[in-house]
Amino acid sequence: MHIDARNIENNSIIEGDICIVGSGAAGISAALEFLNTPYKVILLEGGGFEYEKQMQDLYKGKTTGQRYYPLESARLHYFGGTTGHWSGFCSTFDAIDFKEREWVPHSGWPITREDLDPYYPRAHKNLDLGPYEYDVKYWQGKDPELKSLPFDGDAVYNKMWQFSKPTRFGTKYRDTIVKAPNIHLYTYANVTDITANENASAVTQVTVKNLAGKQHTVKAKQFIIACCSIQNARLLLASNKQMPKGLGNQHDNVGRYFMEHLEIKSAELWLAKPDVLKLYHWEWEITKARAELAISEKMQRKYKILNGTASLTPLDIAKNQPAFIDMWTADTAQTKKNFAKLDQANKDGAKKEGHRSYQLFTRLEQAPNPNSRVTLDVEKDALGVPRAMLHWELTPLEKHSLRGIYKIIGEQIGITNGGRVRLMDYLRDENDNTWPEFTGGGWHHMGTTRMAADPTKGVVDANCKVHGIANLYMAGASCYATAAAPNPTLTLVALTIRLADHIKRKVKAV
């Protein structure tokens, strides 16, 4: 069922069993888990079914610290959310990503990789991925031309990625959600405030507003906030009538530990002879699976580095490509043109005989840093909510890790006489912790309502429930305690399905 919140009577009271705020990958995945159940689900979307500039304006904000993308373009504000410009990259987290690592401050989750294992295959279905297989040998069995570089797997291994179509949740799941008798989708219903009971131990209702001047109240027994990492934190911080620092923020953790993936060109690989390196090749909307070079847990521990992967692009193509940080603009149409031009350049530059030189491009997890954070600005949006301010701050560990990754890769390729690795200039001085102008992120927002068993160290518990509030849950990558190397979408969908299962058990037991 679909209701446009602009067209119902002002100050309406909307009631249900479960209220989900946000209809991106997390919000829709949560709603799908309650299809055909006895529970009335209220799914709130701030925008409509298509991109609208005035809705995007609600996501405007300021950035400080490390150079970053315009906030209003980094997330899409309509049904389907940011899956509208998702590239479809998917891979699982590694076991080490969940562990406490003594060289990574604030690392460690209250769950393990094994806790997510049952949910990854279910997430595959939502994302239209292939078989739940991330073993390089499986894919090589499908195509003998997927030959590996000659690395020692105990040091450098091939981490496999699968690629979604990419699935646009707003297109694929629109009819399913709208036709579901127990799911009530309200569009143009922006949540502007969360209200708890007198001692703030449970949420009683949320307030929704829209640009048509309407305001409504939504009441439910369970609330799931699935807006995205920046907006999740913004909403908790702005809901400060009862708790001056914001809901769930007794220990000043909401908004802190904002993490991105550093996505940055880092080195060159020069091979002894040309090679197409088909195993490592990616072509937009064609490639089903490929490998990136990854560092084993053993070597991460030995060199005390963060987790990261290296992808390979022919150097004569890569050297003419602008940095991603310069391609992503506040003009969504122009951004699409920039990436279409990049994709065409990749196709035009391909050589059947292969290439001898490749650019090594790194996707590196960011160390959890409490100074990297989301706060509220004094300026408010058109609905009266303080705008978000993002301070993105890196640490010396990121640059140390980049050097470590290519030291290991360089040593391993050198041992085989298969080639050599050449570091880019900005990585050569081990005492230099500055970052070049072309440093960028992957548009992967994580960590602002981080998971921790100890309420003083995080915002949500192992079930994504806000500490101290019985019926308030956060969904999505904002719950990540560390970022890992892969893009966050596959894992956030798996984590959301796990959250939905937890709520099913909880409401059934009542």
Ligand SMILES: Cc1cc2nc3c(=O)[nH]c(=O)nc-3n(C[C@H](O)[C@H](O)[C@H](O)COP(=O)(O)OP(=O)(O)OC[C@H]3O[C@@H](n4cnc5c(N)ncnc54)[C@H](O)[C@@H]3O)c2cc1C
Second form
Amino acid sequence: MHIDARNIENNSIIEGDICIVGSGAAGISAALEFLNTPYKVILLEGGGFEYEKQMQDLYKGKTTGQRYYPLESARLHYFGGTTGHWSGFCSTFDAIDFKEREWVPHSGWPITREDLDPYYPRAHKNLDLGPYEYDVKYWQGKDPELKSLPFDGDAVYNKMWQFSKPTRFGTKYRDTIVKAPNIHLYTYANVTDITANENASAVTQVTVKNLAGKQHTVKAKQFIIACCSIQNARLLLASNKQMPKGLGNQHDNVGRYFMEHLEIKSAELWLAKPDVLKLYHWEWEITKARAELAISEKMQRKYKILNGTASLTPLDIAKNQPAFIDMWTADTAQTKKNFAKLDQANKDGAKKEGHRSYQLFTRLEQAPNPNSRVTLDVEKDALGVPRAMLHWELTPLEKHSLRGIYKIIGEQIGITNGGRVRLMDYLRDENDNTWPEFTGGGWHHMGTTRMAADPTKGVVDANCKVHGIANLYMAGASCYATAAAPNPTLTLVALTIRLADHIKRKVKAV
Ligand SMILES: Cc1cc2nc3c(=O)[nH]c(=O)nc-3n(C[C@H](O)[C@H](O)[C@H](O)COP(=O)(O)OP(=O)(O)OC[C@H]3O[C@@H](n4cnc5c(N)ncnc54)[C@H](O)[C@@H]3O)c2cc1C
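To test you: the structure above is the form predicted alone. What is the structure of the form predicted together with the ligand?
Entire complex below, previous chain first.
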């Protein structure tokens, strides 16, 4: 069922069993889990069904620290959320990503990779991915041309990625959601406040506003906030009537530990003779699976480095390409043109016989850092909510890790005479506090309501429930304690399905 919140009587009171705020990858995945159940689900989406400039304006905010994309362009504010933009790169987290690593401050989750194992195949379906297979041998069995670069698998291995179409959640799931009798989707229903009871032990209602000047109240038994990491933190911080520092923020953790993936060109790989390296090749909307070079757990421990992977692009194509951070602007039309040009250059530059040199491009987890954070500005948006401010801050461990990754890859490829690796100048500079102009992120927002068993160290528990609040859950990558190397959406959908299963068990037991 679909209701436009601009068209109902002002000050309406809407009631349901489960209220989900936000309809991106996380919110829609949560709603789908309750399809055809006896529970009345209220799904609140701030925007409509299409992109609108005035909705994006609600996302505007200041950024400080490491240079970042304009916030109003880094996320989409309408039904389907940022899956309207995403590229569909997916891979699973590794076991080490969940462990406490003594060389990575604040690392460690209260759950393990095994806890997510049952949920990854279910997430795969939501994202229209192929078979749940991440062993390179499976893909090589299907195509013998997928030959690996030579290296010792104990040090470097081929980590597989799979590619979603990419699934646009707003297009794919709109009919299913709108036709579901027990799901009540409200568009133009921007949540501006979460209200808890007097001692802030449970949420009683949320306030919804829109630019048409209407305001409504939504009451439910369970609340799931799925607005993506920056908005998730912003909403908790702005909901400060019962707790002056914001809901769930009694230990000053909400908004902290904001993490991105560093996506940055780092080195060159020179081969003895040209090769297409098909196993590592990616083509937009064509490639189903490909490998990136990854570092084994043993080597991460030995060199005390973060987890990261290297992808390969022919050097004569890559060397003329501007960095993402320079191509992605607040002007959506211009950004589209820039990326179309990039795709064309990739197609035009590919040689049948392959290439002798490749650019090695890293996707690196950012170490959890309490100073990398989202806070509230004094300036407010058109609905009266304080705007978000993002301070993105890296640590020397990231640069040390980048250098370590290419030392290991270089040694491995060198030993086998498979080729030579040449570091870019900025990695030869031993000052780990400096970053080149082209440093950027992957538009992956993670970690602002981090998961921790100890309420003093995080915002949510192992079930994504806000510590101390009986019925308030956070969905999405804001719950990540560490970022791992892979793009976040597959894992955040798996985590959301796990959260939905937990709520199903909880409401059944009542
Ligand atoms: C250019 C680009 C490329 C990307 N490529 C990849 C990729 O290849 N692989 C990958 O894994 N990830 C990728 N991502 C990231 C991916 O898009 C996100 O991880 C994913 O969309 C997050 O899902 P989400 O549901 O948490 O948030 P979103 O998809 O952002 O959804 C949040 C929803 O909440 C709504 N909302 C926000 N505030 C409110 C409010 N107050 N009240 C009501 N509703 C609200 C929004 O309108 C939106 O519908 C990419 C992102 C970008 C920008």
